[in-house]
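Read the single chain below, which is given as structure tokens and is the form predicted on its own.
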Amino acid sequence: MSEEVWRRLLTAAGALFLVLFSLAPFLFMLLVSASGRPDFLTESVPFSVTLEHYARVLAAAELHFPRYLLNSCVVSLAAAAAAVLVASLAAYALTRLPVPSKMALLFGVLALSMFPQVSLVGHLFKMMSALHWINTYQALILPYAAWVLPLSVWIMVSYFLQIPRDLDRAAQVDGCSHLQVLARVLLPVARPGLFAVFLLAFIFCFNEFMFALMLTRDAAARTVPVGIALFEGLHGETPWGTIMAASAVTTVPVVAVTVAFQRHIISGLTRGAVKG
């Protein structure tokens, strides 16, 4: 075979390996969630398909799973929206206004994102306790928004830097204020960046565990990662079937948000800007 054929075969084999490697945990999760015996790979028992685990996750009142899922969606959507709003304003100021020491501010924001969560959660708990916000949505939304803000700011700054300043000047000549320039000119052009920031922020907040564990007490505000971690079966054993079913259902909102926004993310990066 020619060198070109070998190259294509190796490329296809490498892509197939990466796909299988990435999907293997997800496929195993689906198999365990739909199996009557979660130890079917280690014991000489036949594999049997059942939806009992899914029915228990969605219907069992003592698990509170639908409430956990609702809490995660509400908190993650609100935190992602807040992060996009603040990041857009910050990126406009850093790229369009005469702010002193812009690079120092940007690297300072980046440095703040390097603090581990465990070093912050104790202070957050004291602050939320003083505000009487423990076990409420706002106790999670504000820390989540602040947690994803550094990444959001950096992404929005990179998008705004690609937009020609001629658009700003033209809008200001027409009488637009800074906020109108941001809302009517920059944000529509940087729409792929907005959706990318929103998607990443939503996924990060949806999967967060440490803050949700420390700042919630029960199903009133507890999120899915903590709720699944606290699942316990009879006599203290780990209910793997129920855990895997809950994990499979949990992926639905994330996949839905990704599919809904993917078209906007990959559509022309600077489409609608200056042509020619």
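So that the term is clear: the rigid core is the largest set of C-alpha atoms that superpose within 1.5 Å between two forms. Positions refer to the first chain, counted from 1. Everything numeric in this text was worked out from a predicted model, so none of it was measured. What changes on going to the form predicted in complex with the partner chain:
- With the core superposed, Ser22 shows a C-alpha displacement below 2 Å between these two forms.
- Remark: with the core as the superposition reference, the CA shift of Leu10 between these two forms reaches 2 Å or more.
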Given for the second form:
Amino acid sequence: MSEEVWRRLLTAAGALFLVLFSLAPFLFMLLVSASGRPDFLTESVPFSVTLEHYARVLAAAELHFPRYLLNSCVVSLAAAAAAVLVASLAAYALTRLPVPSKMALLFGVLALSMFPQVSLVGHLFKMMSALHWINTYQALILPYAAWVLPLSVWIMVSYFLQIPRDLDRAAQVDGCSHLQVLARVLLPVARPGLFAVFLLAFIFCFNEFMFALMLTRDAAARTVPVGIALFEGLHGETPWGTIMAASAVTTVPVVAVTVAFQRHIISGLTRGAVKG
Amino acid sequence: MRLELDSVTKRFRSLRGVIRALEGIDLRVEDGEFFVLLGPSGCGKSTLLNLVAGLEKPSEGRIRFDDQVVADAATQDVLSPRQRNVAFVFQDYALYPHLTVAGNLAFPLRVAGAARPEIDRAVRQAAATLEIAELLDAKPAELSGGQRQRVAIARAIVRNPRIFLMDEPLSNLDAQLRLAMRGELKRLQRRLGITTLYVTHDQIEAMSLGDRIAVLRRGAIEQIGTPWDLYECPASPFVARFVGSPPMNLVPVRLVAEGEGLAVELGAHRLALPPRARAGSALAPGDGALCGLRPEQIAVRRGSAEDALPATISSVEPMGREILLELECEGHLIRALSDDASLRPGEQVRVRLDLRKAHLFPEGA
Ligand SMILES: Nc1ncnc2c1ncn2[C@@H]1O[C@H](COP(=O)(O)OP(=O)(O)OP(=O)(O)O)[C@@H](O)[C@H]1O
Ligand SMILES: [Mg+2]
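What about the form predicted in complex with the partner chain, after the form predicted on its own?
Then the entire complex follows, led off by the chain already shown.
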């Protein structure tokens, strides 16, 4: 066989391995969620297909799963939107306005993001209790927004720095105020960055566990990761089938948001690559 | 609109310390004038435009549009760019990449809140003027450099600005296109009659476009005048070197008395100075001076004429109609133009200096 054929074969094999390696847990999740006997691997029982777990997750009132999903979506969308909004304003100020000691500010923001969550959660709990916000959406939205903000600011700053200054000078001469420059020129031009930040923030918030565990009490505000972790079987055993079905359903909004946004992110990336 | 700058100074505070970008600029641009700011890189041309546009505030001095004060450092009254209604054309065009050409042209009008039909009419008219009507649906990334330039100019004229500010708008174009756009820009400005402040570091562009030119050097105005003034009566060796191509020769000489008048001493040679060359200069015998001679005022001949200086040709550069010679003469390098295509490097020749149009600058100027 020629070298070319070998090269292709190896490339294909490598790609296949990578895909399988990263998708394996996901596939296993789907498999378990649809199997009649989730313990099919340990005991030599025949594998059977069922949608019972899905039905239970979506319909059983005592699981509150649809409510968890709604909570997660609301909290994550609100926190991501707030983070994007604040990060855009901050990035505009840091890249375009005469703010003193910008570098110190930027690194301060970065330093703040390095606090481990555990060190914050106790204080957050006290604060939210004092505000009587425990088990409300805002108890999660505010800390989430603050938590993803450093990363959001850094990404937005790096995008804004790539936009030539003459573009906002042109906008100013064309009659824009600072806010109009941001809204009409910088944000549209940095749209890929905007979507990337939104997506990242959304996924971070959607996956977050510890804050949600501490700051919510029941289905009124509990999010999916906590909800799933607290599922219990009838006899106290771990209900793998239900957990996996719930996890599978949970990926749907994340995948949906990603697919909806990736077109914008990718088109932005390729447009940046071709000079012009 | 008439533009006036009263002793405008601009300082920047940066990590490098305080930078004096502009120093005591006095300038008056008449209504409808095409005024060019000419100077080398870093002399403060863009800073001056930014001050007029309102993108920067003066550190000292006052800027007036007709009788309206738009910026006054003393009272800190500074109108924002949107209050000034100026149009700016940038070197890299600064088109909005996310908008189509039509969107770019409409942008200033939309921001100003104009009505839809009015916007459409103005956009179509500007597009027709710059002959870009068929590009209206394209995005800037799809356009060639020349087309982008046209769009940028169209965006500038779309809303009847009080003044055009142009910062090296042609410097990203290739030589041919630059020539074509130059003529077109000049005609357009004539037709619209809008006061224009145009920045360039290219003296040929400045000479061909400007009604008047201000030469800037290190943040200060070196000379203001018509292209002809600058060429015929440069106020300083800097202007003399900067304006004209190939540049003027500046030869250090010593002045001596000769009869009634003066003569210049160049090495062992003594050349009488016609009265005209001395007009207006306060030079006296014994002074050192820089003698400015344009290459076309130096005649190169073979053979021996007794009032000509011996020289050696060090390089020959054909320029089309004429030939640019570099000559070694009395220890100085001088450039001359000739139409004798048979001259070769290394050849011994005689040069005759036509001192009637020589410019004398005091030594150390
Ligand atoms: N925002 C700024 N902060 C600090 N220094 C500045 C700033 N803008 C300009 N300068 C300085 O002011 C001086 C004049 O700059 P300016 O941009 O006006 O030059 P220019 O004549 O336009 O040059 P070029 O032909 O290269 O564009 C330079 O020394 C520059 O470093
Ligand atoms: Mg400049």
